[in-house]
Structure formats: C-alpha cells, structure tokens
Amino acid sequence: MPVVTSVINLKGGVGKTTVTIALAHYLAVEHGQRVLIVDLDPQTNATISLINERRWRERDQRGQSLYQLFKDWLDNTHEFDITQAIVPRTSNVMGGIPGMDLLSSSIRLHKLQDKITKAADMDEFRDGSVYTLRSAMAPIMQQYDHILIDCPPNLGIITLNGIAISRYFLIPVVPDILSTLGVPLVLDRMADFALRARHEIYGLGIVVSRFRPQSRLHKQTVQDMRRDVIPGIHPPVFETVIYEASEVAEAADIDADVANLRQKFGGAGPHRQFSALAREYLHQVSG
C-alpha cells in the first residue's frame, strides 16, 4: 500500500501547496517513487502548478476532476472514472514527469461544500459520506508509493475525505503567533475523527515555511516550538527549514519549461532544501 499523506493548516498561506508540490517533485525525481498529488482544495493551485489553466478547465468540464466526483454522491449518481480523472506526467520540468500524477480539484467544489455537509452524517459517517474519495480511488491506490493530499485550510467533509485515506498528516506553519496558534486546533480535530470514524492517522511532523532568518520573531518562534515538542502527543518539528524566497513563488509557472528541479524552484538554497525536506520525509515514513 502507498503512503497516504494529508497536508494541512486550517490557516492559508502557510505554504501548504508549495510544500506538497515540491515534495512531490523531489520524491518523484530524485528518489524514484510514484507519485500521486490529490488536490481537495477548490482554490485549485496545486492543481494549476501542475497542468495548465486550459488543460484543466476542459478537463473539469468533462467530468475529470473531483468536483464531479462529490457530485455523483450528492446525485446518486456515477459519472466520475478514476482511470480518466489522473492526470499522468504532470509538471513543467523535463516536458513532464513519469510517475508524478494529478487528481485536479475544481472551483466549483466551492458550490458543493455546504450542501455535502448538510447532507452528510457528521457525527458517525454511516452514511459513507467521508469515505467517497476512498471508495474513487481503490482501483488505483497500488498504482503508487506514495500519495500526498492538498487539503483546503478547513476541516470539512471535503477534507475529511482526504484524512479518511491517510496513514499520516503533515502540518505546514509560517514561524508566527498566528500560524502556530491553529496546530493544536488541528491536533485537536484530528483525534476527534480518528476516534469517530475508527481511524488511525498519525502527525507525521510540522515543516516551519517561509522562514525569514532576519527575523528575531521566526528565529524565536522555531526554537520555542522544538522546546516544547512532548513525545507522544506533539508532531515533532522536521529539522529542514524552507526558507522565504521569490523563486519559489515563481516556481507556480507552469507555462515556463524547465530542464532540472534546481532551475524550477530556484538556486542553491531552495533545491537544497526541498531535497533535504524530501529525505527527511521518507526517512519519517519509513521510521
């Protein structure tokens, strides 16, 4: 079975997309493994950092992304095809990568969000409301090694979905008040669900983002969350840092081809540290 990997924080712009794309890539490239991103997100920006803008609309408008897939289950209905829906060799490195794929989100999940809730069974999920995704993705899930799931910056149905499928989480945080303030929220939230929905799901670890040396907060923020990491209960903090930096924006282009994972994500510094972010992923999976 894949490893199944959640990606969260229920506050945006942490770099929660950046993180799993960039993992991604450096699993797929520099480690060999077969890849899956699932993007449950309706602001659709792994999505669109992985396949064209005009790829994706005629896509969504055939059914192909997952916005038809939680439809069918508000319709009773069974339009979506998994085989149809991943998109294979994604990205804009090397014309595409061989075994990097996308299921692509919608922003027309947006439409659907409260009428799942309100229809769903939110107290025991009898209803298998939060296993849709599960049910949509058996056929393929032996098809990868691994399996990294973009969520929204919530904890809704949708999201529950992609926790329903993960062995792990990974929270991403900016080294601020307001960043760190929602993990234990979402610690909090994850064992409420574990414990209804009978699940084990474990916090793999929390990776610090966008990280300002400059800055005697984000150094202070770092060093008072590896100090009060208890074993057991906290996530530990991944010792790999990603750095703030303008060429990781950048790296959302995906109309710009590019030769190597240095020249996507920019330099030096960047690739250094999405390279240690990836070996450090595996080695916590595989611990």
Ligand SMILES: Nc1ncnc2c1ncn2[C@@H]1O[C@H](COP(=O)(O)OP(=O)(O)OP(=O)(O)O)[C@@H](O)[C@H]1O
Second form
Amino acid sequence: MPVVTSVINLKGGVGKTTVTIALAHYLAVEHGQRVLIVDLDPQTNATISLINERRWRERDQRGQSLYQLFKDWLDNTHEFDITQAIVPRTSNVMGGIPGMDLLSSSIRLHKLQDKITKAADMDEFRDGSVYTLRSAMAPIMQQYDHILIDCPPNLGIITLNGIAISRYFLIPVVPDILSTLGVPLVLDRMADFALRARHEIYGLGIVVSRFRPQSRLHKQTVQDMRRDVIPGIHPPVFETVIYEASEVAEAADIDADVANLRQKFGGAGPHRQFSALAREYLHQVSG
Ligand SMILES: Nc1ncnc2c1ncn2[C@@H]1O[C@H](COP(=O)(O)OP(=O)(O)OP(=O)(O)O)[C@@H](O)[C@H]1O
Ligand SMILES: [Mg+2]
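With the form predicted alone in hand, show me what the form predicted in complex with this ligand looks like.
The complete assembly is shown below, putting the previous chain first.
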C-alpha cells in the first residue's frame, strides 16, 4: 500500500502546494517512485501547475475531477470513474513524468462543499461522508508508492476526506510568528479528528518554507521551533529548509517544456533543497 501524506496548514500561502508539487517531482524523478497527487483545493493551484488550464477545464466538464465524486455523494449518483479521472504523466518536465499522476480539483468544489457540510453528519460521520474519497480510490491505491494530498487552508469535509486516507501529515510553515501560531491548532484539530473518525494519523514534521536568511525573525523562529519539539505532541522540524526564491514561484508555470528538475525548480539552491527534502521525507516515512 502507498504512503499517504496530507500537506496541511490552516494558514494560506505558506507553501503547501509548492512543497507538495516539488516533493512529488523529486520522488518520481530522482527516486523512481510512482506518485499520485490529489488536489483537494478548489483554488486548483496544484492542478493548474501540473496540467494546463484548458486541459483541466475540459476534464472538469466531463466529470473527470473531484467535483463529480462529491456531487455523486450529494445526489446519490455514480457518475465518477476514478480511472478516467486520473491524469497520467503530468508536468512540463521531460514532456510529462511517467509515474507522476494527478487527481484534479475543481473550482466548483467550493460551492459543493457548503452543501455537503449541511447534509453531512459532521460529528461522527456515520453517513460515510468522510470516506467518499477513500471508497473511490480503493481500486487504484496499489498502483502507487506515494500519494500526496494538497489540502486547502481549511478543515472542511473535503479536506477531512483527504485526512481520512492519510497515514501522515506534513505542515509547511513560513517562519514568522503568525504562521507558527497556527501549528498547535493544526495538531489539535488532527487529534480531534483522529478521535472522532477513529483513524490514526501521525505528524511527520514541520517544513520551513519561504525562509529568508537575512531576516532575524525567520532565523530566530526556526531556532525556537527546533528547540520546542515535544516528542509525541509537537512534531519535529525537518532539517531541510526551503528558502524563498523567485525561481520557486516561477516553477508553477508549465507553458514551456523543460528538460530536467534543475531547470524546472531553478538553479542550485532550490534544486538542492527540494532534492534533500525528498530524501528526508523518504527516510522519515520508511523509519
Ligand atoms: N520557496 C518559495 N520561494 C518563493 N516563492 C514561493 C516559495 N514557496 C511558495 N512560493 C510562492 O508563494 C505563494 C504561496 O505558495 P503556495 O501556493 O505553495 O502556498 P499554499 O500554502 O499552498 O497557499 P494556499 O493556502 O492559498 O493554498 C505562491 O505564489 C508560490 O509560488
Ligand atoms: Mg495551496
């Protein structure tokens, strides 16, 4: 069975999508892993950085995005077909990376989520609302070594569907005070969900993202976070730190084909950092 990890933080803009996408690329290319990225965010950022927007729109209209899956739950229909919905060989690296697939999101998930929340049993999930994704994915799980779930900055029912299939979660943070304040909240909500849904999930760690070495606050915050690790409660901070770099933001652009990961993620710095992150991730999940 694959290692399933949700990348989550209730704070927006901390690098969840960027870390998910980069990790998937490095696991697939440098380690030959079969990776599925699940985009649970109606903002569709991960989707649009893996396949182009036109292709996504066509697929979304045909019911080949997660919109159809959750609409089925609401309407009690069975239109969604997981094998049709998965996009194989995504990214603009090497004309598409074999073994790096996508289950795409939809802007229309946003409205749907409100309707599902009204209809669902959010206390104990006895109606199965939280297992919609798990049931749909069951037939294809064994095709992958890793499943990475890009979560939106909320813990609505759609995000909880991702948490319910995850063994681990990873929390990207920008090392400033406001961002780190959110970490205990994530941990608390995860523990609460684990209890309600009777599902074991482990905090793999915090990934420092968009780090600015010239910022005293950033340096101090990273130091404090490393010092405050409480085994079993506060997950450790990954050794690998992802620095703020304009090339990283530009890597989301998939219009032109690129030859390799170094060209995609830009220069020596980000390339080395993401490569190290993937190695550290593999080490963590195998240990
Ligand atoms: N290491 C980095 N260096 C420079 N820019 C970055 C870096 N990481 C992320 N960004 C940029 O910061 C913005 C937010 O990043 P990203 O979309 O990954 O965050 P997010 O946590 O997924 O946001 P949201 O909560 O909206 O889903 C994006 O424009 C992204 O390109
Ligand atoms: Mg995102």
